[in-house]
Each structure stands twice: as C-alpha cells, then as structure tokens.
Amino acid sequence: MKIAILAYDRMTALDAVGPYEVLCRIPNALVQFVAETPGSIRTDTHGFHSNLAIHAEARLEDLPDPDIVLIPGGSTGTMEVMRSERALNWLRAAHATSQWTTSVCTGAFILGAAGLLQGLQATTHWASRDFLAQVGATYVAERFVRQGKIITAAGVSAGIDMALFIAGQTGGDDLAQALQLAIEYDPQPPYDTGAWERATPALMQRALREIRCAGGMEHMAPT
C-alpha cells in the first residue's frame, strides 16, 4: 500500500506526523513524504523560533498513484500550494486512482483548490471554518468527515483519529485497535477546551493570537 504525504514549506508538523505514526504501522504500507522539491521542509513553528523540519525524500512525480493521499495543513505555505498547478494537478491525478484522499486541518483548502470538495461536507481547523464555503464545501464540526473516499479531519490532532479510522477500514478493527494501543492514544487532557464550541470568547481570542504568532491561517481567504 503506497501512502503519499504532501510536504511543503510552512506546513504543520503534527498534521502529517500524527497520521504517519498510525499509517506507517499498517502491514505492507510504504509511507513517503513527497514534495515539489525534495529535501528539508521547514514547518510553520518557525514563528516560535523553532527550526523543526521534515525531510521529503521524493518528488510528486515519483509517486503518481498512491493508494492513500494525505494533505496536511499549515500557515501561509498552504495558500502557495493552493496556487501551484503542479501540486494541484498531481493531487487530481492521484485522487483519480486512490483508495482514500484525505486532509488534516487547513489541508482541506488544498483539496478544495483542486476541485475535490465541491458540494461536499467537510471539516477543517475551527479558526478557518467560515472559508470552506469558498471552495464549495459545507463545514461540519466533527473530528473527521467522510464523503465517499474523501476524508477531511479537523485541526492538527484530529489527523490521528482519521488515521485510526483508515487503519480500521484497510486492515480491520482489530488492527486499528492494536495500533491505537501501540501508540497509547488515550486522550485525557487536563483541560476541557479542545473544541471551539465549548470555549469562551476570551479563550478563543487568546487561541487566535497564538495561531497568528505562528503565521496561522484563521484569516485565510482561499483563492
């Protein structure tokens, strides 16, 4: 099973690495990070004076027909990918033969820019939810939303939930449950503020400031 994770400048690391930790454990899976230009890809945490980077070992054209496509979100780099005909053409072609075409967080807007979300329900990071209509999709406040073979996950950590679902679909519930245990994914956060519907206005404003510090996309208007 060939799995392609798109890597691009100013992507969000956990959008990709969270699902990777699940998907790479599916038997006979080959996971590759692909990019327009292979090499070291810096993540959007550079706004926090971090130098975290992800290495993409392959060009887009090296993996034209993945079984699973995963598009992570990010900051302003996401908008650049939305304007890249090379990336969008690769995504359209890969989607034509994929078993699953997926996104995490604002990666949904890249799917939308490729014309894949028109008329569908979808989810994304809560701070960018109002913009989904601009790519033809209807926002749903869920951890992930499946529409046929397209799955969109909400912000950042929701990609792990989506990846476990895919593991269950491809290898059965026993495999998915074993993988969940293997990565000890048992969320018990010290605070109950992980969903925007439960947040106070003041907390939402503080969260938006934190997003802006990393060059986030709560203000993004897709083109």
The other form holds:
Protein chains: 2
Amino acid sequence: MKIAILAYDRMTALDAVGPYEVLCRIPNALVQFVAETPGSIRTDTHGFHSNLAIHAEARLEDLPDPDIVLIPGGSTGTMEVMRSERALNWLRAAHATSQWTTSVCTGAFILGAAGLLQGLQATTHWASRDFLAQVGATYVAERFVRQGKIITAAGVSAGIDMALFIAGQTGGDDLAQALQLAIEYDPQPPYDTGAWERATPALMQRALREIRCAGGMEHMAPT
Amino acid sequence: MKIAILAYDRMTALDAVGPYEVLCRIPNALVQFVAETPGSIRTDTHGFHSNLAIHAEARLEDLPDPDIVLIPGGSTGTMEVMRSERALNWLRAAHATSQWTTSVCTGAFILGAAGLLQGLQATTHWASRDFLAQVGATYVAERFVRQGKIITAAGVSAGIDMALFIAGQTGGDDLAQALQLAIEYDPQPPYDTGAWERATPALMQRALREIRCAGGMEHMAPT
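Structure of the form predicted together with another copy of the chain, please, following the form predicted alone?
Everything in the complex follows now, all chains and molecules, and the chain you saw is the first one.
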C-alpha cells in the first residue's frame, strides 16, 4: 500500500505528521512525503518564530499511483499549490486510481482546485469554512466528511481522527484500535474549546489572531 | 520565550510536532529544533516503510538557556541520547534555568538519564512503563504528570494535551483556549482504545507488534 503525503512550502506540520504517525504503522504501508521540489520543506510557522522544516525525499512523479493521497493544509503556500498545474495534474491522476483521496485543514482547497470537491459535502479549518463554496463544496461542521473515496478532515488535529478511520477501513477495526493504543491516543484536552460551534466570538477572534501571528493558515480566499 | 525541542535520529515525529504546533503559537515564543548534528534528522519510522525526516537548523549549544525544554521519545535512538554526555550535559544545564523541562513518550528516559527524575512521579509510553523505576521514577498512568517544573507526558499524542497545559500556565487560560481552537483540537477518536488500562492483553500485544514493525519505540531497557 503506497501512501503519498504532499509536502509544500508553508504547510502546517501537524496536518501531515498526525496522520503520518498512524498511517505509517499500517502493515505493508509505504508512506512517502512527496514534493514538487524535494529537500527541506519549510512549514507555515518557519521563519516567524520557529524553525520547523520537514524533509521530503521524493518528487511527485516518483509516486504517480498512490493508494492513499493526503493533502495537508497550510497558509499562503496552500494558495500557491492551488495555482500549480503540475501539482494539480499529479493530484488528479493520483485520484483516478487511488483508494482514498484525503485532505486535512485547508488542504481541502487543493482538492477543490483540482476539481475534486465539485458538488460534494466537505470540511476544512473552521476559519476558512465560508470559502469552500468557491470550490463547489458545501461545508459541514464535522471532524471529517466522507464522500465516496474522498475524505476531508477539519483543522490541523482532525487528521489524526481521520487516519484512524482510514486504518480501520483498510486493515479492520482490530488494526485501527491497536494503532490508537500504539500512539496512546486517549485525548484529554485541558479545555473544551476545540470546536468553533461552541466558541464565543471573542475566542474565535483571539484564535484567528494567534494563527496569523504564527504565520499559519487563516481565512483562505482561494481565488 | 525560547523553547528548545531536542531532535535526534529515530525520534518519534508526533511527540515533537504535536506540542510544537501549540507552543509555536504562544506570542513571542521562539521554538527551535536543536540537535547534536543539525540537518535532516530521520524519525523512528524512516527507512522501514516511510521517509519522514525533520530538519533541525540549530545546534544544542546554540540554545543553552531555553525557557522551555521538550524532549521527544523515539526508538533505539532514545537510548543513544541517554548515553550522550554532550546531550545530557546540555539538558542538565538547560534545566538549571528553565521554566519548564518536559518530555513526551520515552523522552522521559532521557530526562531520567540526566538524573532529573530521581524520586519523582513520572509518565511515559505505556509499553515502557516498567522501566521508569530504573531511572528512579515512579510510573503514573496519567496523560501527563507535573512535578515542580518537570512535566512528563504519556505516549506520542499526549504531548498535545501537555502543550496546551503549558500554554495555559505561561499565557493564561484565554490564550490556551484560543490555541486549542486554532488547531481545532476537539478530538473524536473513532475508538476508545487509547488507554492501556482499558485495553485487552490481545490488543496490547497487537499494538506492540505494529510499533515494532514500524520501527517505533518499544519496550525500553534503558540500561
């Protein structure tokens, strides 16, 4: 089972690494980070206050036919990928033969730019929810949304939940339950403020401010 | 506020990237991945079936006095760090002036090798819990355990919960709540199998097998 995770400049690291930590433990899975230009890929917070970069060894074209495609979100870098015909063509071709085509956070807009979300329900980071209509999708406030073989996950941390679902679909509940235990995923967030539907306007404003300060994804205007 | 995350060969990526995604959004935080040898740092699953590597730009000595130190876990690489006098000396010196000295997963054994857990309660990945006594600590089955300024978190995903706690202690509940919303951390795991205390022996055996297959952390024998 070949799994391709798209890496690109100013991606959000946890969007990719959360699912990676689950998917790489599926027996016989080969998970590759693929990029238009392999090498050190800066994350969205790189250069602001922090220095995280992910190393991608493979080119897009090295993995033309992945069984699972995962597109993470990011900040302005996401919009650049949305304009890259090379990346979109790779994604469309990969989707033609994939078992699962998935996104996390604003990665949904890259699926959308490739024309894959037209007429579908989908989800994305809450701060970008109003823009999904621009790629022909209807926003749904769920942790992840499955439409056929396309799955879109909500913001950043939601990719972990989605990856466990995929592991269950791929290898059975027993496998997915074991992987959940392997990463000791028994979340106990210190607050109940992870869902925008339950957040106050003031909290949402503050969250947007911290996202912008860190150079992370914000309101996406995909056109 | 200077935050140092130790990067080392065969570390577990999510141990570091989960907390990173929270901590890098604390206003005025500077988060640096530091390594004995900067460059592309392979994760514990690299070379087995996958190719994730993290790029660390800074040397340990570039950040001698971080306010927060975070030590991720890993597989056999963790044991090598436990034998590195250079890394342990850096950690001891950093701890002398830190506000918080923290670990995720088997990173606790590196704190232990530096002598920092002697006589304390601590936690680690469940699969390595029996070995904490060898570094003088008493295992506690909690998501994270605070003892003064030392915080140890449980396996892999637990670092996210710990990082939100630290954000709250550092910048107040309002900030931490906003950061939880920023990463849309409203976890909805598809199963209730993330805690070993509720797992069957068969599930624990399978989880251990998948961990080993992926080259990840397993039973640590720190001596």
